[in-house]
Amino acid sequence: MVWRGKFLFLEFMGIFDSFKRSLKGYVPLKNAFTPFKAGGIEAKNRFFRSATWLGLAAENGEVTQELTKRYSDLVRGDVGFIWTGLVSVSPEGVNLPRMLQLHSKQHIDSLGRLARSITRAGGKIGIQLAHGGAMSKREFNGRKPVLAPSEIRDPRTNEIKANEISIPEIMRIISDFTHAAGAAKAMGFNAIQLHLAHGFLFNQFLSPRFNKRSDQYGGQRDGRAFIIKQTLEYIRNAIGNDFPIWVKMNCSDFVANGQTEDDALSLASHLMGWGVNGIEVSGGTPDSGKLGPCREVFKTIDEAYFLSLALKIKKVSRLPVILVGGIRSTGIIEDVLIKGIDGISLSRPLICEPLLVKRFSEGDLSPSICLSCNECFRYSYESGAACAQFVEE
């Protein structure tokens, strides 16, 4: 199969990678296992378990027993903190399989479970809140219109793809975030953390790619960002001050017609007002090709590879900034934090290894084993993400 040769050349090149490094000498983890105390957030250390989206839902979306086992080993591997996968907030806005939803009494009850969990087992935990717009899939949404910042017709045949959300399913669809987040509170999860990158709905409404309204939700940087503005509004008045909010946000699209560079500057520097406690920085979306959110990393320099925006981003915004994206080695980590980025976010690497931190912390500071193959997902899809290394086919 064409996954397997590239598996075998992703190994070799990890293998001589490390080699290198071999010879160097690994960097000990000084930095990253101290405590993490900020935006409303403490960890007993620097590691964030980015949210991930692994197929293991219920088909009707409840949290399952695998799924919470796959949690409990993060805790069992001493990551800090932990973001669960995507949820969504809204019925039609789920545009996965297996894929985590807040909807419902009983969504509610088994979330709930989920972070009681968590807690008792000594883990910190989130919950990622989400609407997946123009991306919405009626195969998973229980076929309903799928939603867009503005109406999408196949260039082919002219068949709308997706409809314009009108400004009262804008406003019914911030009510299902700021209910979300309600129930999040309630349910004793640590934080929230609104997904604004990735090619989600609150990213479309920010790129010109997707958003051409001109009525409020549209037109220029302050109009594609007032949606994300009204639900933090929304969201801060209905669970006070004293409940962090976090966003996951892209540094760039990295595609033709979508968010900038100075568009994702713009809106990192209005989000303390807008009472965001922290940031998670990404990038891309599923039209950025090999500048998407999970990029291969051959060697050490493919590693971190939104740091520079991100750190722009922290200065700009004056929040603490967690970083995910291709973090492999501890060299790497040391760097990152010691170049003023406060947290380590990681996803196919915890896939991979979900023991990782703990072996870190235990000496062994050779770097992941994850090749970056990306193949995890694929079996996200076909019954769950496994890491292609340990699965016999």
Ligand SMILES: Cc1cc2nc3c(=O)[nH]c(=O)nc-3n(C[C@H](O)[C@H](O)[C@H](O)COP(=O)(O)O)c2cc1C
Second form
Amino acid sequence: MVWRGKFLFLEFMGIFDSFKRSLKGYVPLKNAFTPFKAGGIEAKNRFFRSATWLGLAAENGEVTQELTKRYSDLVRGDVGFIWTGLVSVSPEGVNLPRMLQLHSKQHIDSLGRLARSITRAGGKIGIQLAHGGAMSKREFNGRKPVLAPSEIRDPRTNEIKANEISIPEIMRIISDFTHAAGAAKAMGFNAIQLHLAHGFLFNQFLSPRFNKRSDQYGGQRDGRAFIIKQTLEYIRNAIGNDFPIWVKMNCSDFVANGQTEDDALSLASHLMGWGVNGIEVSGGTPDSGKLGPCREVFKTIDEAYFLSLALKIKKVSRLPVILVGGIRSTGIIEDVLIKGIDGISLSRPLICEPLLVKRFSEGDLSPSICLSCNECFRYSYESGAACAQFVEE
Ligand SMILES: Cc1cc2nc3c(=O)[nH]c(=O)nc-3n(C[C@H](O)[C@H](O)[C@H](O)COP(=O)(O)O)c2cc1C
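Right, the form predicted alone is done; let's see the coordinates for the form predicted in complex with the named molecule.
After this comes the whole thing, all chains and molecules, with the earlier chain placed first.
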């Protein structure tokens, strides 16, 4: 009877309730709603929208009204900083349908309208610059040859699937990145992010699986990273020192003969000296199976799957680090920030619930309802990103 009274008293004081909720990850967000000010980026909170290709650009790579609406929804939903989805800097680098591109005046005009619309609404937006390299597809890149660090042949038919990039082509691609970065700054984006992860061109250069070159762009670790160093040098010379350059990099490719953890730590240790302001840590490639960038998340213990390697990257790089990959519940969000990561980056949960951050800020601390089923990817491919839980088929 006495015990029951004590129990009711504690229950009444909300103590048991908060204990029970913290076990499930319903932890109050103390750090996540403090302002982000690091690496040249200022945002009202620690939440980032990780770059997400939504399959909603026009066929020619321009921004559409629907795409602008999706980004505006994220501003309404209190996301502190939005990275756009992939933006291909070169026509041949397109690897997915209805993907943004930035290599013509029309692209500049339409991306400029997007940047203005988001920043006028009070949002912050950075642009992710990418090149698909070996992943590019002739059906989406205007039937241009596919370029890769080294030639790729079909093992069965011996047919050439990708041509080795010549040195003049490397210099042209570096120049495409430099022009795109200059245009992004002029258009009013708040930062650029170079895509060094997920099996895209720069990741292919870093990976001995793709890079078998014996010139200055291949060989040992530093040679494989040389194209990144050179691209950053050109971009810095073009845009000056006051504009933030971030990278999204793999902590490991988690694939045989790919970029290893040691390669990633070595790269990270150079980035500050090469003019980078901040890092988003991801991992995996399309060849990594279950260890790819978009993993399954069933339980709290599956969340934030790159955290331990991200902390190592933070230490060696001495740069601000944001973390992406499987972050779903407030307990994990706070834990990641308390451990020293500067920002939380989300992709699938914001396809599922664009107003998730606002929901958290209003006190509903239940975890993201994202099932991490990756069906959103299929919808992006077919008609435009959507969460399977809300699509009536
Ligand atoms: C539909 C879809 C599109 C994506 N597009 C991009 C992209 O354009 N650029 C990128 O770096 N990562 C992209 N990703 C990967 C995400 O940014 C993120 O790294 C990954 O989904 C893990 O984070 P999450 O668990 O918060 O979804 C995409 C993921 C999905 C599901």
